[in-house]
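Read the single chain below, which is given as structure tokens and is the form predicted alone.
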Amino acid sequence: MVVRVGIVGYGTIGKRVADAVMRMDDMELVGVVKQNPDYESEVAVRKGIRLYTYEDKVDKFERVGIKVSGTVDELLRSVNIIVDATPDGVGAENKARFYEPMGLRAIFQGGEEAEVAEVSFNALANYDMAIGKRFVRVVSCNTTALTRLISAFLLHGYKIRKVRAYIVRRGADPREFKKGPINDVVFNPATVPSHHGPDVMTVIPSVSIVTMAVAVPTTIMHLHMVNIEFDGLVSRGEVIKVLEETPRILLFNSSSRKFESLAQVIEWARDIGRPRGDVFENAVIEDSVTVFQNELFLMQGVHQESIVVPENVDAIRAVMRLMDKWSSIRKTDEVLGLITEGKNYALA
């Protein structure tokens, strides 16, 4: 079965999901929805992607010479599933306006409230819960990274007492020139816990997690400083082995391989030929991995622009019942060029 996919929203996440879907042999990208004609619209058309817009905006595109293939309604009538990659809150509006009345299945992003979907999704943590569901929410970049890290240990049979995570957020994505602190550290938000911990619990309800966050003037990546307390002693060697074996987690060593900043992680991705320099994996700083009896401390980088892309692909497969969890994760990773060497795609 080849699933016909439409994408509403063609920005930071939407265009990456579009590229990923086009590479999958069990999916067909029918088209994407844009509200305004801009350079991203032109790029989409040049890539051969069919562009759709709202009926009252067709003239705007045609006036600047950007060809549209039709209206939103026409796209929605010709797909099996929608990936909604619109700004925060718009997905919920689209659900009520389009997806529910038309009987469509939809994947939402982490900017939406959990209530927009039947399941908040992370492939490693709860793929099976999304199988056959109509509405699924792929959690945010920070929640995805934390959930992957926690799942790595749960999948290897470790019991976790609690998690404490301190998040240094990028101020804005590189393309968002009107956002972010310029010369400041912003309490983001100035409450404890930040929303990230409760969001992790929408995927893994059993975990005890508290998070705090600040935003700083950078566009590169987020940085997490994580403390995990286990129910029993662990060794650094055990932790390293777990991280090495878990898909979508990579170790970056500063002492031997000279990874000393997150900018170098992005540069590594560019150098190995990743599109846009995307880092789809959790970038765990190996030298930071420290164990005291039953407590683990580590730092990890999170590339906010791309980390949720594999999850969107897997969510499509789960909703459409295309394949089982590990078959989907392996297929997604191999096609998108994630590092698969040494990874275990048969974790219990």
Contents of the next structure:
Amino acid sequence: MVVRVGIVGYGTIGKRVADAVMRMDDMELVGVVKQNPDYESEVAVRKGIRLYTYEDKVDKFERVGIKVSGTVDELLRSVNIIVDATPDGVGAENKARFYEPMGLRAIFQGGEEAEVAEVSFNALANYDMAIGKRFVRVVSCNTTALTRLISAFLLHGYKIRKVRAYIVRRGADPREFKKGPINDVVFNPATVPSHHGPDVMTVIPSVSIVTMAVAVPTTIMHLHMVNIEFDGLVSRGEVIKVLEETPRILLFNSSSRKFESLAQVIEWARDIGRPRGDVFENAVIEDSVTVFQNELFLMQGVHQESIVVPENVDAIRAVMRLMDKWSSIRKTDEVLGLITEGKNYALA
Ligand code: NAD
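Okay, that is the form predicted alone; can I get the form predicted in complex with nicotinamide-adenine-dinucleotide now?
Now the full complex is given, and it begins with the chain already shown.
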């Protein structure tokens, strides 16, 4: 079966998911919804992507010579599933206005409240819970990274007592010129926990996690400083092995390979030819991996613009019952060019 996918909201996340869907042989990108005939619309048309817009906006596109294939209603009537990648809160409005009354299936993003969907999703953690569901929410970039890391150990049979994570958030995405801070460290929020810990628990309810976050003037990646306390002794060697063989987690070595900052992780992605310099994987800094008895400490970089892309692809497969968990994760990784060498696609 080839699933017909539509995308509503063609911004940072939507355009990447659109490209990913176009590369999957079990999916067809029917089209994307754009509100404005801007440079992104023009690029989409150049890539052969069909544009749809709201009825009262069709004229706007025609006036500047950008071809529109139809209205939003027409797109929604011709797809099996929607990926909604609109700004925080708009997805819930779209659900009430379109998807629910039209009986459509939809994947939402992490800026929506958990209640928008039946399942908050991360492929490693709970793929099976999304199978056949109508509304699924792919959790945010920070939550995805924390959930993957915790899942790596749970999938290897480790018992976790608690997780504490300190998050240094990027202030804005590279293309956002109206956001900050430009010279500050913003408490995000000042109260504890930040929303990230409770959000991880929407995917893995059994984990005890507390997070704190600040936002800083950078656009490239988030940085997490994570402390995991296990129920029993662990060794650094075991931890490295878990991280090496878990899909969607990569180790970046500072001493031998000279990765000394997150900018260099992005540079690596550009150098190996990743589209837009995307880093779909958790970028764990290998030298930071330190174990004291039953406690693990590490740092990881999180490329906010792209980390949720593989999860959106898997969420489509789960909802549409296209494939089992590990077949989907492996296929997504192979097609999108994630590093698959040494990865185990048959973890428990
Ligand atoms: P974005 O602002 O880059 O893109 C959203 C797009 O949706 C814009 O092009 C906007 O014009 C369009 N849009 C707004 N209202 C619309 C409507 N009613 N119909 C059609 N299009 C509409 O936002 P983003 O960063 O891609 O975020 C999208 C979602 O993904 C949010 O829930 C966000 O929290 C989540 N998310 C973002 C990031 C990130 O770092 N950018 C990471 C993970 C998850």
